[in-house]
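Have a look below at one chain only, the form predicted alone, in structure tokens format.
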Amino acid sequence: MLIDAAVLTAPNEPLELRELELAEPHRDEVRVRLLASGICHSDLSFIDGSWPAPLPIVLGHEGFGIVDQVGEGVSAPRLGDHVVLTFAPACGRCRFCLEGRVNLCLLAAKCMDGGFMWDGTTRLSHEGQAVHHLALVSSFATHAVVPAAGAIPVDRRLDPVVGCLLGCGVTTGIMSVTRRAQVRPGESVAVFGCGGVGLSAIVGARLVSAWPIVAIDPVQNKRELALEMGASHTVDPADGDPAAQIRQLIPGGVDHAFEAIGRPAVAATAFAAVRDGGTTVLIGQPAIGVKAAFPVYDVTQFEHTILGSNLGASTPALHVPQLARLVVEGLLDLSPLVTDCFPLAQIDSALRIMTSGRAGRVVLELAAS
């Protein structure tokens, strides 16, 4: 089938709305009609060179839709399901999926890394020639087809809009909080970086009842939507260093701080501000290659633990389904991410919202694109 898709063809140039051929799913696999996809940071840094990609491909990995196909070996009750997509289905027989680190599978790091199938081809193609796929989602297009392990049921309430960010972003941060780092009542959390992934490491903090939880950012509006979403106290950078800033409020430190922004600078801040024996997660994701530093006799000395999150350590078929219910049923208010919304034709607008650093999440709503 024909589908409209946005495409990457070269580093730091305008994505281009083109008609690809979709290939109908193989086995194990389902077509989704895609109703809303997320714009994550990873996928600018596609964009502007600082992650390797195949080209020409179509980014996105944070969607939502309804299946309407199925291929072999997929059971038809599935037609119809409301579906999160995600980049980390488990094949259930790398090192990884067997010892339950299913969001460090092997063969969908292979995925990634080569922008095809698990089979080693794509369904994407644009006259004649391949088109790759992003993390075995691709969802900036109208359709997509993904290994049905990838294509995981939620409650049909859940709305599109911030289902899609289940994907990853909100995933990512909550479970960084809840399960990475594993936040207990009453531990005092700092989160550097109000982005989307900040800012659900933030309702990650509130829903484990953790306090007091400081969310550091420049941008006012951030900080402001910071304290919405749970933050009980904020910093501002410009008004001296967040360390001590944060010192200040917490003698000591923090029990846990959280890097959302990828950048060494920031890393370095967040482990000073932490307490002996505490905690430095780093969640964003800088360019390839970039490197941090930190103060290794502290590191030993005083036990100080630094860790990496990828999607938070989750495992995507158990906890989206799980986020999800907390959403429809009322405990897990999302709305207030997502502050801006376009349609597939305006994404260079809704790009240029996202590397303006002033947005909370983006989203393309692609139901009437």
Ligand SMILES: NC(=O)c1ccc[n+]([C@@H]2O[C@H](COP(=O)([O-])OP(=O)(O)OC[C@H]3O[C@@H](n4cnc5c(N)ncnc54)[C@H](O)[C@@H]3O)[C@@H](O)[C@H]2O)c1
Second form
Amino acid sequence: MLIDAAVLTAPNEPLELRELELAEPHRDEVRVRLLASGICHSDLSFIDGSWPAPLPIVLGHEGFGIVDQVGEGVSAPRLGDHVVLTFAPACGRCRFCLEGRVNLCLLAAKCMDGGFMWDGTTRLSHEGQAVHHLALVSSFATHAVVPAAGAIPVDRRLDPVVGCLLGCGVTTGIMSVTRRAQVRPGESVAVFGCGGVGLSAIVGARLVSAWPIVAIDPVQNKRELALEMGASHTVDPADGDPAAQIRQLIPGGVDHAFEAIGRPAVAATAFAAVRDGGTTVLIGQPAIGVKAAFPVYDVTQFEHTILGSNLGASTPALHVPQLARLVVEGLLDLSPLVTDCFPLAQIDSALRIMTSGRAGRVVLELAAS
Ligand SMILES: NC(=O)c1ccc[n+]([C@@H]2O[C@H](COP(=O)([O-])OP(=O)(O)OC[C@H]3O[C@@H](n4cnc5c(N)ncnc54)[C@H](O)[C@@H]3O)[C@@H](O)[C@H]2O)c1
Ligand SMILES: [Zn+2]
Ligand SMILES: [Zn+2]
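Could you present the same protein in the form predicted together with the named molecule, rather than the form predicted alone shown above?
Expanding to the full complex; the earlier chain stays at the top.
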């Protein structure tokens, strides 16, 4: 079938709106009519060339839609199911899947590097030339063919505009707190960066009754959004060293600091804000190869933990429906996170707002396209 999609053909070039050919789903694949896609900073990192992408490619990895065709051998999801797409479906066979760390699945990582499906081919093409998939999702489009295991059925009452964010930003932020760092009630938390991921970490900290929850961001409306979403205090880096400001609020330093920007200097500042024996969690991802520095004596002498977080160490097929249930039952309000919505045809405007740093999450509403 023919679909509309936004295609990256070269780094630092505007995405091109094109009609693409989408082949039928192969065995163990499904086709999804997309309703919404979030824009994550990681999409911007492919566009600006910080991370290499196989070109041409359809970006977007926070997709939500309805299954409208199933390939051979698929027992779930079923036709008509509402699904969140994930870039971490379990192959079930690699060492990480066997360990229960499906977010690190080796086959999914290989597909992400190559821009193809499980079998090494693409379902997307333009005038006979292959077009690559981003991380088995490619949600800047009206439809997508994905592995059946990558389309996670969720409660039909879930609003697609917030539901799509469970594909990456929200799950990463919340689960970095609840699962990767295992934050307990009453422990203190600092979150550096109040974009979609950082705000979700704040939501996660609030869910587990962490206190205080300090949000650090140079943009005023982001600090205000952080307060609305559960932060107890905010820090403006323009007022002086954020680590010193946090230590004034919490003598001795915070129990857990989360870096949700992707700046090595901020990772070092986050470390400096943490108490002896505490934990620094790195979520933000700079260009590949960029290094951060930490004082080794302090790490060893005071048993400081530095954790990397990929999708919050989540198992999407298990945790996405759990988070979706919290949303539909009114226990998790993600609506303030979505500050801007655009149709696919206006993806340039959507990306501009996302790059400006003032947005919470920018969402593409695809049904209206
Ligand atoms: N590890 C993972 O699994 C994972 C998943 C999703 C995204 N990411 C990464 O997380 C990072 C954040 O993603 P996002 O979509 O929330 O980005 P975003 O662009 O929406 O938000 C970044 C925020 O950081 C703030 N900021 C910039 N400089 C700052 C500073 N010096 N101090 C404090 N705040 C500062 C900005 O004002 C903005 O609010 C990106 O690097 C992205 O690639 C990682
Ligand atoms: Zn992402
Ligand atoms: Zn695997």
